[in-house]
Every structure is written in C-alpha cells, then in structure tokens.
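Here's a solo chain for you in structure tokens, the form predicted alone.
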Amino acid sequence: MAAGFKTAEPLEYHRSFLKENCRPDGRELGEFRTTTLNIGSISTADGSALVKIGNTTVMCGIKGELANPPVDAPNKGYIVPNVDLPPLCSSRFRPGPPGEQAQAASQFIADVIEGSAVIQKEDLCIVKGKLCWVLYCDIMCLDYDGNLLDACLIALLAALKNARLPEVTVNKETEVPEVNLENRRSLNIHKHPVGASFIVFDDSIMIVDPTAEEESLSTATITVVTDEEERLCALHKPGQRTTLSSPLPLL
C-alpha cells in the first residue's frame, strides 16, 4: 500500500512524513546522512579521494601537469576541475557531452576554488614567466542519490590534501625541466571550505541533505559554502551562482 502511495503520489508521500518533521528515510528535517571517507583510492593520480553521502558515491582525482604560466599572471599556476556525471550514476544521464548539470557543478567548483582561495595559485608557479603547475581536477560521480555539490566539495578537498607533486627544477644550460619523481611534496592547503545544501518543499519546509527523490519534488535548492573560520566562500542557486572574490565572514 505505501509503496504504491510512493509510486502514485510522490508528493503527496513526502508530505506524509514532513508533517510529523521527518522524511521517508528515518531522518529528521536537519540530519544529514552518514559520510564516509577514502583516501588515496587511485594510485595512478597524484592525489585522490572517495566519498559516500548516503548512497551518493563521488570520486576526485588530482593530476598535475608542466604549462607555461597565463601571459596575464606570469607567477601563478592553474587549477582545472571537471564533473563527470557518466550514465552508470543514474539513469537520469545520458552518454554525450556534458549535460547541464555537470557542467554546473564543474562551474561551483571553480567559483569555490577561487572564492575561498582554497590554494594559492602562486604556490603553483615553478619559475615566474616560464614553468607552472596545472592541477586537473577530476570528479566523478559513480552513484547519484542526491547532494552532489557537498559530495563533490569533500572529494576535491580530500583528495587536494593527499595530492603530492614531485619536485621540478629547470636545468641553467639547457632550460629543460627536471623531475625527481622520487621526491615529492604536498600542496599548501590554506582554507578548508565545506558545503551544505538544502532544498524548499511547498517554498515552507527546508531539510538538508536531499536525496534525488526529495531533489525532483522540491520547489528550490540552495547550497552554502563557509570556511573554518564561518566565512561565507560561495552560494549556488539553479539558475544563478554568487562568486566571491575573498571569503565573507557570516554575522
């Protein structure tokens, strides 16, 4: 019976339950699912991470390559982050370019990198004006149950805070770089943002941490970005994004 109450009347259903402040899982309006942790899980990558939010499984691996530094910024490096959303996530994506909403969480990621100056990107220059470092950030979601933003965010976090780079010099005579694969140092972490997301049922009821099923029924998202020190780093809206150019401390 209540499962064809689901089927029909999905609403309707989670109405059921926000009335007596909870959700079909079991979990209060305000309680976020378990999170699990993985580091180190590609051993081929300089750096990476594995998440679980609930059933949401997202990996990141980091991989840094040799570049000339932009013209504009001789002293700085790069920092590249991609979202992956493959069909073997969900059956809600389809094989092909990226779709919209990967390429929205590709654009957060970089809006928080830049907003919370996470990484310095001169700690990425090698020599100013000729070698840096390009760090490819890539995030794949390999089980969509919702909350992908906050997912995406530890993964990328974790997996920056293993990542190792092998130590660069650049030969005085024949101006080649050298690298000592054996040597190897880690990046220089300056802030720790963290994600929460919500959802808006009925544009009344907010809950955290939404499954994909609370996802599709809500009326708005919303996910806030705050460092350790409580700073406000970004805020993303479907539909609109706020970019900061230093973190804003939250009153």
Second form
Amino acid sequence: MAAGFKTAEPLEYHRSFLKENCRPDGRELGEFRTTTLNIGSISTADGSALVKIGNTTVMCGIKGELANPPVDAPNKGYIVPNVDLPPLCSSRFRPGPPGEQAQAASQFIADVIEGSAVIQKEDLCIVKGKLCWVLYCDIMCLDYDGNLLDACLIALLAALKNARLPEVTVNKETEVPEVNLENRRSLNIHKHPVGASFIVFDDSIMIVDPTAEEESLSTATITVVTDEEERLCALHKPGQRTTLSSPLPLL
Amino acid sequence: MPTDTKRVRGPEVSQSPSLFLWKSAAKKSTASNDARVDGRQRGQVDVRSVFVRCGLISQAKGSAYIEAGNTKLICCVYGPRETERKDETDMKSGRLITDMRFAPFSCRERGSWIQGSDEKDLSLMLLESLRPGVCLHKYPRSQIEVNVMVLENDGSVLAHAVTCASMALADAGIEMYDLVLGCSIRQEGATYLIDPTFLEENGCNLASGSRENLGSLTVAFLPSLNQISGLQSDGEMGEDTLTGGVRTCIEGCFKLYPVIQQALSKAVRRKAPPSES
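Please give the corresponding structure for the form predicted in complex with the partner chain, as opposed to the form predicted alone shown earlier.
What follows is the whole complex; the chain from before opens it.
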C-alpha cells in the first residue's frame, strides 16, 4: 500500500515523513548515510579507492603519465580529473559522450582541486620546462543513488593519498627519462577537503545527503566543501530556486 | 586523437612511464617450464579461484561482480524495457544489447574514455555468446541491456565477462535456457595455460620449442545443455590442438559451474521475502 502511494504521489509521501522530522529511510534531516571506503584494490592503477555512501558507489583510479610541462607554467605538472556516469550506474544515463551532470561534476572537482590546493602542482614537476607528471584522476560512478559530488571528493582524496608514483630520473647524456618501477613515492597532500551536499525541499526544509529520489523532488541543491582548518574551499549552487538566507547559517 | 571538448583537458600528448623502464628491470624471462608465476600448473585444468556476488548495484534490475585473481568485472542488467528506436522493435522477440567497457585505470597503459574498436569487438562477441542462452521470445517488443565494466584487466576478460553477464541476467530474473560460462586458454607449443593472466596472454615463451601452436582460445559454454554458444580464437593452432583446447575449456567451465550456482542460490535466498512463521 505504501509503495503505491509512493509511486503515485512521491511529493506527499516525502512530506508526510518530513512533518515528523525524519526521512523514508529512517534518517534524521541532518544525518549522513553510512560511508565505507576500500583503498588500493586496483593493482594496475597507481592509486585507487572505492567509496560507498549508502548505495551510491564511486570508484576513483589514478594513473600517472609523463609529459612536457605547460608553456605558461614550466614548473608545474597537470592534474586532470574526470567524472564518468556510465549507463550501468543508473537507467537515467545513456551511453555516449558525457552528459551535463558528468561535465558539471568534472568541472566542480577540478575547481575544488585548484581552490583547496590539495596538491601543489609544483610537486609534480620533475625537470623544469622539460618533464612533469600528469595525474589522470578517473572517477567512475558504479551505482547512482544521490549525493554524487561528496562521494567523488572522498574517492579522489583517498586515491590521492594511496597513490604511489615511481621514481623518475633523467639520464644526463641521452636526455631520456628513466623510470624505476620498484622505487615508489607517495604524493604530498597538503589539505583534506571534505564536501557536504544539501537539498532544499519545498523552499523551506534543508536535508543533508540526499538519495536519488529526494534529489529529483528537491527545489535547490547546495554543496559546500571545507578543509580540515574549517576554511571554505568551494560552494556549489547550480541554479534552481533562490533560497532564503536563513537556512545558510545552518551550514 | 580529436580533442574531447566535453571533458577536463590535460596536455595534448602524454606518455606512460612504462615506456621508459630502466634497462636492468626490463628483461625478465619466465620461470621454468612447469610453474606459472602464480603457482598454478601448466597443462592442467587449474582455473583461478573466483569470488562472485550478485545484487550489488541497487539501481539495476540485476547485477553481478566477479573477481578471478586480479581480474575484476562488474555487470548490470536493465530491462526488459521498451525499445528505444521504434523502427527496430521486433514484434516476435526481444532484443539483447550488450556494452562492454574498460575503465581507464584497468590496464597497464591508460585507456581513453572514448570507446575503441577493441571494446566494440568484445561487446559483439559477448552478445553472440549470450543470445542463445536467453529466452528472448518471452519478451516481445522489448530490449534487455547488459552493461559490463572491467575494473581491472588481468587476463581472460571476455571469458569472465560472459560468466558475469549471465549471472547478472539470472539475478535480474530474465528467463534463460541455461547459464553461459566462459573459459579461455593460451596455447604455447605443446602445453597450454588455462585462464591466463595478462602477462601470460601477451607474453611469448619462445623457450618452449617451435613456433607452431601459439595462440589463445575463448569458449562460451552452456553446461546443462552441453552446447557451445561462442568460440573465439587467435593465433595459429593445429586442428588437434584446437579441438583439445576446446575440450579443456569445457572442463574449465564445468569446474566453475558449482561455484556460480551456489552464489546464485545465495542471492535468491537473500532476496526472498522472510517466511511467515
């Protein structure tokens, strides 16, 4: 009976729970789902992590490659994050080039990396002007049940901490790089940004860590990223209704 | 490669560090003729032990995860649902659509996000192997989607993809004639290596005498019906070696069968509603 009501009137179904200050899966309004983390399972990647927030499953793999540094910043390397939402994670995604949500998520992760200085790009430079590391951070969603951005951030951070890049020296005579796969060093992580996503329901109620159904019924979404010193790294509010100023202090 | 405007861009050209390995570390000959690197035997039906689990993805109708050695694959099944392109709707039977992808971090060299011809080829082979096992005439005017994602490639990817996909189909409740199991071997001269790892698949042990009978073979098999639904072979093998290889793969499939059945019955029991008591 409840299942029928849920399909026919999803908004009313959720409202009836919110009146009692709780949600259909039994959580409080400010409660996150259980998060599990599995690090370093992919041996072909230089660093990897699998995160599960409730049912949302995201896997991040890091591969390091060598390239010439950019012309305008010869002492910096590259970090290239990319989020992919393959058709296997949910029936709403079709195969083909990345859709809007995937592109927006990729850009958001790139902005957080820049803004919070998780890794100094100078650390990725091997020889100034000639050789640098490119860290390809490929984030893949395996199961989409809401709150994608938080999961991607956690997976990225865990994979970066787990990543071990081989030592590279440049042979002075031949100017060819030489890689020693046995000697590996970890990356230097300066900051640890953590994200929290909220949705606004009915323009008045703020809910943390939404599931996919709650996201589809929301009127606005906000993601806040802070680091361990409680400084704000990024704030992401992609359009939708304007929110009242009073919910914001709750953050 | 055309620039991909929809993804965050890195440098135009980048090279994998494995191209610049130190000369001393580069050449490593394979071990003696009897032992394989992970302790299994040559010339014997010694498949890697397998971890399988069904029902991991909440959004999919059915899903399965398989881990054999370091090879990790996940498969999701969606459907039966309405066909997307109305002109391809078949009034009498359903359509099966398969899609096999490699994650960029799954192989030693980083793969690109855009699907290459290898992936399309494997998807087609997967489709041909699975189609005889599914009762498509029971789902007219609909399509069933099978999506396989390879998380880590350590050899015999197609064989494990076939097994994983048929488990996911069973988990989704799609009617099937039988499970389709896959097994692959690498033939090197007189001996064979069953369920090869990535290095064994691509390596070449020239120490084992003549260059004939060097190739690999993948077989997709329906155990209860004793029928082969897919066969893929690479390289040069004599007629007897090839038939011997097929028989070995079939034996390998029979070894896997009880494990898969057990995993499926566990999954069904977990999903079943609690009994009234």
